[in-house]
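Here we start with a single chain on its own, the form predicted on its own, put down as structure tokens.
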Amino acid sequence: MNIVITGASQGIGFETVKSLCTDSEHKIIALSRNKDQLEVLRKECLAINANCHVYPIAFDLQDREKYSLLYRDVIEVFKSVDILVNNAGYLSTTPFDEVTSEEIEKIFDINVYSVVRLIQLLKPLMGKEGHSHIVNIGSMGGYQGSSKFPGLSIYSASKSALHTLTECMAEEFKEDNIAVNCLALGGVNTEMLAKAFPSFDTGVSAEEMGKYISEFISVKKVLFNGKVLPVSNSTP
């Protein structure tokens, strides 16, 4: 399959590209603005499996101006995008009373904004040749009934809204012969969390979550469509 996958430098998105590329079959489009760690990330890669193909585009997902250098980029590595991992993500606990609009901007742009923009980007390069699934990769604080935590709001809105999307952009799309489905995921243990809040300790490493959402994308009956489905081992 052809996959790409944003946010892939660190934590969720380089374990889920390192456990993709066990198989040989997979053609994948690693994306960060991180150039020296997508660089890592190839050399493990390559460690792990000599014969898996795995593509680093250094790009930053916020500069609206050169997403069609970032077109260019993926058509010279494959015409057609059968999985989009919309994984790239911004953590932020600013207190409400003491946010700026200038941080939920930013907030709203990596975790809403870019994941529209990349959308619009490659859906011509979907559905075309078989099946394509658009995942994005949510939160359950942005679930609804969930647990919810002080210095969270406006990150937890923008993966409210990210739900909602994805919802509704399934409906958009199922003409077009592509899914859309959420992961909200629970807390996991991450170098983007640990920087947030140094003391927690989820008991779910990143390495475990890359290899769940490895193996969810790389089944190729879609099953579900529209769908947010909350991967978390608390309740709620």
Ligand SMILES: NC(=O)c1ccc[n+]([C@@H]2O[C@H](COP(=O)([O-])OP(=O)(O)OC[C@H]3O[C@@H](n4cnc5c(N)ncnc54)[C@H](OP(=O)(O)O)[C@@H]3O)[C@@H](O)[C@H]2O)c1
The other form holds:
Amino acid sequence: MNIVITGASQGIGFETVKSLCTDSEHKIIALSRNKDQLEVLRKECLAINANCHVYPIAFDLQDREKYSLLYRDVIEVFKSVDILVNNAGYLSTTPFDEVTSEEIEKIFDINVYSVVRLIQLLKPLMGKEGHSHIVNIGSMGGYQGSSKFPGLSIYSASKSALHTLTECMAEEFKEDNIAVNCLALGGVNTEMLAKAFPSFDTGVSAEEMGKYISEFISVKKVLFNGKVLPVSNSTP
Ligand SMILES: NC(=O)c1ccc[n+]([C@@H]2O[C@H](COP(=O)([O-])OP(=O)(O)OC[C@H]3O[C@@H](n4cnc5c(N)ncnc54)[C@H](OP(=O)(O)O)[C@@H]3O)[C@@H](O)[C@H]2O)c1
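Would you generate the structure of this protein in the form predicted in complex with the ligand, following the form predicted on its own above?
Below is the whole assembly, all chains and molecules, this chain first.
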């Protein structure tokens, strides 16, 4: 399968690519800003499977002007996309009373607007050669009825927006042979989690979650659409 995954330079995205690369049939575009880390990822993947196909693309999802260049880079690797995993994310812990418009804009730009931009960019490459699947990485923080935490209002609201966007896009893309689902993750031990909950151990490693996401997206036929699935055995 031809797969694009964002936020691949560290944490959950990094580990998802490492798990996906064990299948030599997959061609994987690993996207994020940190070029050096993407190269570390590529080398680690080759050490796992010498026949793997991992293509790093260093790109800042906030760089609106450069999306046409990104499109060019993607179609150099493959002409159709089977799976797009919108995993890149940004979290800030500034209390609500102090959070600035710039910070709100940044959180929503990375967690929501860039997802819209990337889907608009790659949708013409999806659904043509069989069924395609867009998997958004949401959060239990944005899941209705879950525990909420001070300092995470804007981040959680951005993830709620992503959840609703998932449900609505699934409806809009029904005729396009593209399924859209969202995994609302609970806590996973990564740098992002350490920022929000220093020294908290969730009991779930990035490697375990990466393997879970890799297996989730690797199924040949997706039997659901427009779903926000909680992937959590505890909160946060
Ligand atoms: N860890 C948790 O407990 C948890 C819980 C619920 C949901 N999630 C969600 O899971 C996803 C992955 O989280 P994580 O814990 O692995 O986070 P992380 O370790 O902070 O990694 C975030 C990734 O996003 C990329 N990224 C951020 N801004 C970007 C930009 N402007 N352009 C391109 N890439 C960008 C980063 O790469 P560069 O810096 O190289 O660009 C990095 O690879 C996020 O969407 C997060 O909200 C995590």
